[in-house]
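The chain below stands alone and is given in structure tokens; this is the form predicted alone.
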Amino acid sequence: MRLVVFGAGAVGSLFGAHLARAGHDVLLVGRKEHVKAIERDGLKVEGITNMTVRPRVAESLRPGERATMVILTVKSYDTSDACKAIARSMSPRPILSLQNGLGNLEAMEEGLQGGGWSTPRLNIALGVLNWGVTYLNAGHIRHAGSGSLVLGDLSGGRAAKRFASLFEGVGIPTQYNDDVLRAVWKKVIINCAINPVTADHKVLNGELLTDPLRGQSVSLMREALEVASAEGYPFPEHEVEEELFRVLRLTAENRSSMLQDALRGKPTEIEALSGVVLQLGSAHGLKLPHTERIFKRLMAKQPKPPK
């Protein structure tokens, strides 16, 4: 099968590597230094998964690009522009978001429609991934932790089931969820409890298993839970807390994606996580002091996203 992975950072590269190793024709679209390193030496994966593969690579999509399906793994702030480029390059086909944060669905629709797709929601699948993957340097990633992968469709679409079949066929365990937006919210709560703390204190995920960072993480989790409930997605606190510590144990040696971006001097996805939670919380009249403090600290430290 001919596949495009658009936004080949850590997660996109790992999925592309699995698919390429299984014999699929994979095109990774990524940044120049990553593309050049893969062209020269192949894509190297270490950790839980060890392999070197040589997928096709490019810095952008050419007009008329042939692909059966597309996997989108760009940062949240690049979603709309990436989808516009995809839609201008190819006609409608299944496209899967494996991204963090809230608002990606709306940004995908905006970009795909702007590029010429008339009813993009029928082609969109959402994925919720709890893996630990670290971008070490150009052409080289580490698979540091494996968790769950949940996929779901929207508005009567069938794209997610096609992706689930694809991933199961290459040995990636996948669950299908009829209420994928609820699964998205649950991951957002977990990410809001982990990623900002790791980025603020420059620590691996496992450091959040003990105080004082454990307490800070739980406080952020509880505030995000309040907002999710106000938005119509209530969760039992004990259930989410158990999931939080399960994820931390599974990815204890991992650098969160937000920490990776902070260490590399790149913009983080704090606005798509804590920022959106604050906006929604404010609309419901909720006070979120822990989230507000860490959001302001991280926003003060980071550069602006590239235009």
Given for the second form:
Amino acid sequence: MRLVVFGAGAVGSLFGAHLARAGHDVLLVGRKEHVKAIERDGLKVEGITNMTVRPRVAESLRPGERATMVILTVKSYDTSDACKAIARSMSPRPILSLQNGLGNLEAMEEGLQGGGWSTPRLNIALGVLNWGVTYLNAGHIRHAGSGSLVLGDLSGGRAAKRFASLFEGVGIPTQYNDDVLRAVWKKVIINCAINPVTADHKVLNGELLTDPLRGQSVSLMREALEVASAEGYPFPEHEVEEELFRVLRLTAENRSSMLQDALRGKPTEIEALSGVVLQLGSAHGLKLPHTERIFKRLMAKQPKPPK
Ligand code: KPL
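Having seen the form predicted alone, could you now give me the structure of the form predicted in complex with ketopantoate (KPL)?
To see the whole picture, the full complex is given below, headed by that same chain.
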């Protein structure tokens, strides 16, 4: 199958590698240095997965790009622009978001519509991935741990079922969930509890298993839980706490995506995580002191997203 992975960072490159190894014709769209390194030496994956593969690579999409399906793995703040470029290059087809944060669905619809797709929601599938993957350097990533991959469609759509069978076919265990927005919220809560703490203290995920960072992480989890519940997605606290520690154990040796961005001097996804949680919380009259404090600290440190 001909596949485009748009956003060849750590996650996009890993999915592209698995699909290419299984014989799919993969085009990875990414940044110049990564593209050049892969053209020269192939894409190297180490860790719990080891392989070197040679997918096709490009820095942008050509008009009339042929692809059966598209996997979107750009940072949340690049979603709308990326989707506009995709829609300008090809007619409507299944597109899966494997991204962090809230607001990606709306940004995808805006971008795809802006690029000319008329009812993009029917083509969009959402994915929730709890894997630890690190971008080591150009052409080289580490797969540190695998949690789960949950996919789902929005009302009326069928795209996620096609992605689920694609991934199962290449040996990536995938669950299909009828209420994917609930799964997105659960992941957002987990990311709000892990990513900002690791980026602020420059530590691996596993450091959050012990105090004092464990306490900070649980406080952030509780605040995000309150907001999720006010938004109509209530979760039993013990269930999310168990999931938080399960993800921390499975990805203990991993640098969270936010820490990786912070160390590379890139903008982080703090606005699509704690920032959106704070906005929604304030609309519900909720006080979120831990989230507010860490949001301000990380916003003060980060460069502005490129426009
Ligand atoms: O999603 C992640 C991320 O880093 O963004 C986790 C699951 C926390 C793995 O690090």
